[in-house]
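The chain below stands alone and is given in structure tokens; this is the form predicted on its own.
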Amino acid sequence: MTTPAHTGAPGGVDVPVAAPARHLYVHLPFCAHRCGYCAFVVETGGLDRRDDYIAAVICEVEQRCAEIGVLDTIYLGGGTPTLMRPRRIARLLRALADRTARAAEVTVEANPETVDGAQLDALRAAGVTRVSLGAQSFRPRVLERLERRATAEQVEAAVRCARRAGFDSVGIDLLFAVPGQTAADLEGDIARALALGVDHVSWYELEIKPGTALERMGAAPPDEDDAADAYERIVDALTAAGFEWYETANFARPGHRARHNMAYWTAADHVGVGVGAVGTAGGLRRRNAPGVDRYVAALRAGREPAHAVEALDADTRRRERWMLGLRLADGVDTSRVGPPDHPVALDDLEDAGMLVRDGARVRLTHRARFVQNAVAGRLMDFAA
């Protein structure tokens, strides 16, 4: 079930949840402009909103105390969130202080072009404690096919830059299956990548999404042997210099882990506020709308910003428990999420070598990884 997007009006759909979330993602929606595979919920330009949106934002929080616990995790993410500056990300994080946790992990994304040391430091000093620098590729043909604005360069002084503000984790986000990327191109990144010495990389299968320019250009996914050989070329360097491959997509260093993006992956209950932005709790996924104006416009007159909520069932949650931990390392605790749709399919993978059960833990097996969707629908009616 899907309700109406609406603002608060009487009848409109309340958000019980069973217990408050201890992880808040902050959607921050500005960029200078979008990139060639952008499909996320962006504004560009518009900056004189900036202060007046994150009183929008500061004013939902307000809104959902009830939702919200004492917060494990919160991830400031876009957009292009370091378009904000420092001082407004420090008065957001100055309105979380009292349900923030001592040890919280706080994130911001950041383009390696919008910031410099003193920015940095003074993200270090607002509370930041991790750093996720996108830079997607190190190849220049490669970032101006996908439109990118920042040059190696700019990424590497970027880490230097937040490894001397003291951030407790420095991450990277890459992209692999670009149009047009070589197998030279994937050789060059994962070169200058482990070159860097970051503490976490997050590597993403590009996809070329409806409505992006990439689509309107008819840009086409390379071939998909060329695409599983380069994903298979990534782990292996990767683990091979000391990253542990935590997640389909993700290899951290020892203690480096996206605590975040964990509690996503292990379905725990996680609010999402501001424009777009999209969280689930207490068995309701609940979707903000898009449009800066009308988000501010709602929460200045004191109502709620326009969204979505759509009711989980316990299969539909189950189901999803089972996708998500399926992409960790760790695999999937029976004794928490439930059996699979076809528990006689452990069987037959565990024999063919593609699982390992532990008790009530079922993981995949290092070679099940690389055909992770296809385990899962042995075990899963995802489409039911």
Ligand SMILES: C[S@@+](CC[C@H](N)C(=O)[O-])C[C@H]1O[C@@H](n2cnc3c(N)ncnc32)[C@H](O)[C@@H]1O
Given for the second form:
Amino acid sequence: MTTPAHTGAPGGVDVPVAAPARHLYVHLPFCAHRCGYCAFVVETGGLDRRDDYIAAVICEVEQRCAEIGVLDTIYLGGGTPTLMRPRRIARLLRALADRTARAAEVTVEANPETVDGAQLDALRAAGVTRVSLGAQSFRPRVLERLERRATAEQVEAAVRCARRAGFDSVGIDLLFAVPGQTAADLEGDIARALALGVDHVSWYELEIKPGTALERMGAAPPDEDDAADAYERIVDALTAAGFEWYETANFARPGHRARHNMAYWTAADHVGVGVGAVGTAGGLRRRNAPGVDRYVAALRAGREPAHAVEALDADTRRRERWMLGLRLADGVDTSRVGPPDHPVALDDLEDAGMLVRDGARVRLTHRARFVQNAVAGRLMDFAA
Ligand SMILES: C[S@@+](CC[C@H](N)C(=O)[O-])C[C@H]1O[C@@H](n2cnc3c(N)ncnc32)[C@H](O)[C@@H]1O
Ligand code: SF4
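Next block: the form predicted together with the ligand, after the form predicted on its own:
Below is the whole assembly, all chains and molecules, this chain first.
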């Protein structure tokens, strides 16, 4: 059921409030410095505003309590959430405790150079169940190119401490297609990543984003074929080591898929709070504006933070669901998502060995997952 409510969006439009979502993203934007490839909503410096920021986030959660149901997943992302220190994260999780399911997955993104054993123990005690450590690479040259602060040794120490702290899942993030990254660099990263014995690996292709230091330096992405070879090598090595390749860029030991991210990929409703946070619920996509000072001032004054709301029509949602679903090893549930724009292409792609149909489910074959965008382009009119 939906009820009309004032959103406080610029221009003051009335939009329906979604049925309560079971997934909450909290953006914690503080960073010690901006890495060379990063285009996220981040603020460097001004750490004296962290208590005010957490108080403002708690106010936003209270303001939006009608949108937030019993939470199955909470994701604290950044920014560098671990710069908030465990006591502020504990304060936030206490404020959410009444709406958090008993078996909820609570993830924190952690920068390895910002955590030690005592802090990881404190995060575990505060109710964090899953930690995702930003490694990006283990090769000093690559880390330098990315302007990363954590060394390979700090990543390894953080994984050991996280294990000792007893998190349900410990994961790392890595990058490939970094300008200047050689095949030997990649092999080194694969070997060290596997030696860590983590439960989850996200291995993203680096995007050179507008406005980043990498872009300003004129860094060129590697040749497309080299990037494709690197990707294939990563998939082969991780699957051979027992990881499930469950999403285009994500690998998990059995039982360790990221439930929060699965909610995004299956287009489940989710609420985003904090500066720059994005959420989609009830057919509406809401984006909070960046700017910690404005955010804190608005919430302190009892106002809603600046944000924009976009209504997603049924075709846009259906296309998004297809695009996201094709990234998953489990594929698309057509009984929930609806047909593609070109259903006849399903037969052609099936005959060509690019997809399999299993009841209402459509899944790409292993080889088609390497050319997923081309396959998706045969099924859907994404430019429409
Ligand atoms: C929100 S970010 C940052 C989390 C944390 N602050 C860190 O630096 O590790 C989460 C992940 O997105 C990935 N990422 C960030 N910028 C990217 C880019 N330009 N291209 C591809 N992946 C990127 C990185 O692997 C990163 O660990
Ligand atoms: S990559 Fe992570 S640590 Fe670096 S600026 Fe972006 S959010 Fe901060």
